[in-house]
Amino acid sequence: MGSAALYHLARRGVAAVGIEQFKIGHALGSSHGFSRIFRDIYYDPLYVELAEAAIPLWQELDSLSRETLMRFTGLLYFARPGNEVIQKSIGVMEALKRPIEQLTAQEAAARFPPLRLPEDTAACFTSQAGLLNVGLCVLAHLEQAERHGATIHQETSVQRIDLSHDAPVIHTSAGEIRCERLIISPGPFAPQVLQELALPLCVTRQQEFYFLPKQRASYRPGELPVFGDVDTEFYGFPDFGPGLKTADDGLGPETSATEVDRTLDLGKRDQLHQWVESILPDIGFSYLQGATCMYTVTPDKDFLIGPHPQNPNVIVAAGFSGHGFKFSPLMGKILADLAADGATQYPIEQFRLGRFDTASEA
């Protein structure tokens, strides 16, 4: 989201700067590695229209970068019958006369041959979803950031933020930095940097792990989508990167950014191993590799966008749940029009800060 939000500051004009207390490119927050998930289903209308939102502006940064970012798969998910999830999303596609099939067992097979679903799956299909080559995504909004004239400052930590000003003062391991607006976008760092607002925010450990079928050409993106088992909560992607990639989206022990375990879970590979070669049995998976990231999630699961109580002028992004990346571009610009113009035309009422207040609620 920072990235984002640089790279569209920087191209209205903007003197922008970014922090990044590690070196770009690094694998210890939540947007890295090889593959992202964009889907436009989802139970939450506000949702499905923010994604539709977000496909013009990830078409713009694909066509302005030197590697392909968003690639259409689709995303077919499925369930045993009965499923309210995926019976809920449903019915949101429905009501707002977006494209979506429903589909059989029998059916999904004919349309992807390697995928074996048990008989009495409820399967359901959107095309306008597929993966975004998520470590590309961002270094392709800094890089465009920085043609535009932004400023970066990588390998720098923010020891403290001074708000008690109109102007926030950044004070960092490269000395101090005083700006007209700021937005704090820390990824799985908010507890930490965001400690005196003291959001409900749950951090999580999460894990993927990569398996390589023996025919990979069955396997790439054109030819399987990106899958998801809505009873198990295990989804997983076309052969992209290294191999075939799959995840538990269920939450994982909770956390913090600066002691998280990356001792891969080898219990949890052998069940996504077992869950895979289950709906995919006609080929072996050989396991390759794994990896460790986090969620940063709040009790309801939405978004935290929002100015900062203390003083306006600083923007707050947080809490985006695991189902963040996809949003990365729009939500970028929805920072730079809330740092810049004091508002923004995107309906974000459902993210306010303080909605977990009781206090204030009243």
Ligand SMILES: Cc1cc2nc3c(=O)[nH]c(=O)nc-3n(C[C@H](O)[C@H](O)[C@H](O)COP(=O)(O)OP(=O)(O)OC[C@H]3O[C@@H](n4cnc5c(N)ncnc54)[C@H](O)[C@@H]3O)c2cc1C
Contents of the next structure:
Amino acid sequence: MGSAALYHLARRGVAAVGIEQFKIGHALGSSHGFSRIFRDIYYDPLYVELAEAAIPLWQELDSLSRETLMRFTGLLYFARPGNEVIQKSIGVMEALKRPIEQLTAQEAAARFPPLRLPEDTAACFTSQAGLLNVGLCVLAHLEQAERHGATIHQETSVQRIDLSHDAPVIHTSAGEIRCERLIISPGPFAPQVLQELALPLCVTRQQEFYFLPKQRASYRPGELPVFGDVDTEFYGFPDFGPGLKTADDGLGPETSATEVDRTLDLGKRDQLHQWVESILPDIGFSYLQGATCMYTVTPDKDFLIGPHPQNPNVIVAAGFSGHGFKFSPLMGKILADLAADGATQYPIEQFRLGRFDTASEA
Ligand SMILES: Cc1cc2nc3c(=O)[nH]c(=O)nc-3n(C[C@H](O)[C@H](O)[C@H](O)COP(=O)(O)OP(=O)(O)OC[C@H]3O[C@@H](n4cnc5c(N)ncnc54)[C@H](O)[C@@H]3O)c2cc1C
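Go ahead and give the structure of the form predicted together with this ligand, now that the form predicted on its own is out.
Shown next: the complete complex, the earlier chain at its head.
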């Protein structure tokens, strides 16, 4: 979110400065690795609208980058008949007149030959979906931000923020920075960086695993979409180079960004392995690697975006609840709007910071 905001500020001509505690490209937050799902299908129409608004921004960034950032592979969701989440999501897409196809297990296998879903599965497919090469996306935003004149301080830790003046003062490991406006988007470090707000955030440990299919050509984008089992919350990506990735979207153990245990849970790896083999029976793959990441989850899984209650020149962005990356260029644009203009045209009322604070909301 920070890299996207930096880019959108810089392209407006703002003298923008980005501060990152680790080396650029690090794997200690929530935006590293090779893939994140982009999808327009959601159970809440707000996110369908925001996902659509993010597409041209991704396409623009993709065209500016030397690398392929986004691949529209389509997304196949499936579940046992009657699954509420899938039914509601299909209902929302139909009500909004957005393209969504409902498929039987046989129809899914005819379209994607490696897939063998259980016979009574209800599946739906959206073509406005695919994968984002997450690590490269962050680098692309930063590269474009610098091209527009932004300054980036990496390996510089924010230790304290003085909010008492109109112009906030940031105390960092490399000295003080005074700024007119400040955007704080600390990902899973939000409970520490924004301690004074006592935001209701739960940081969870999530792990993802990569496998190498025997016949790689059969599991590439085009042959296989991004796929997700809404009952188990397991999902997977076609192999576009780094191997076939699979992960569990269910919340992992609660942790903190400073203490997270990065030991790989081989029990989870084996569960995911079995799940993939159950729906891709010919895959015969070998294990490549795993990685640890964190979700920063709000009680309603909606994001937290808005002015800091103690200083309106400070904008907070946190709690992306394990589904924020697909929106990051749009969030960057919104954060730049809020910081530079004090308002945005996008509907972000649902993300207001005070919504869990019944006293201040009354
Ligand atoms: C395994 C996994 C799978 C996911 N899958 C998807 C998906 O398929 N689709 C999707 O849309 N989303 C997905 N997400 C969620 C998405 O990746 C996150 O919502 C998003 O990356 C969060 O970005 P962020 O900028 O808030 O946090 P981060 O990327 O962690 O950025 C915060 C940055 O702030 C820096 N920072 C923090 N404190 C300080 C400090 N004191 N001083 C200086 N710098 C500081 C950190 O070092 C970090 O670089 C997934 C997340 C995980 C973990």
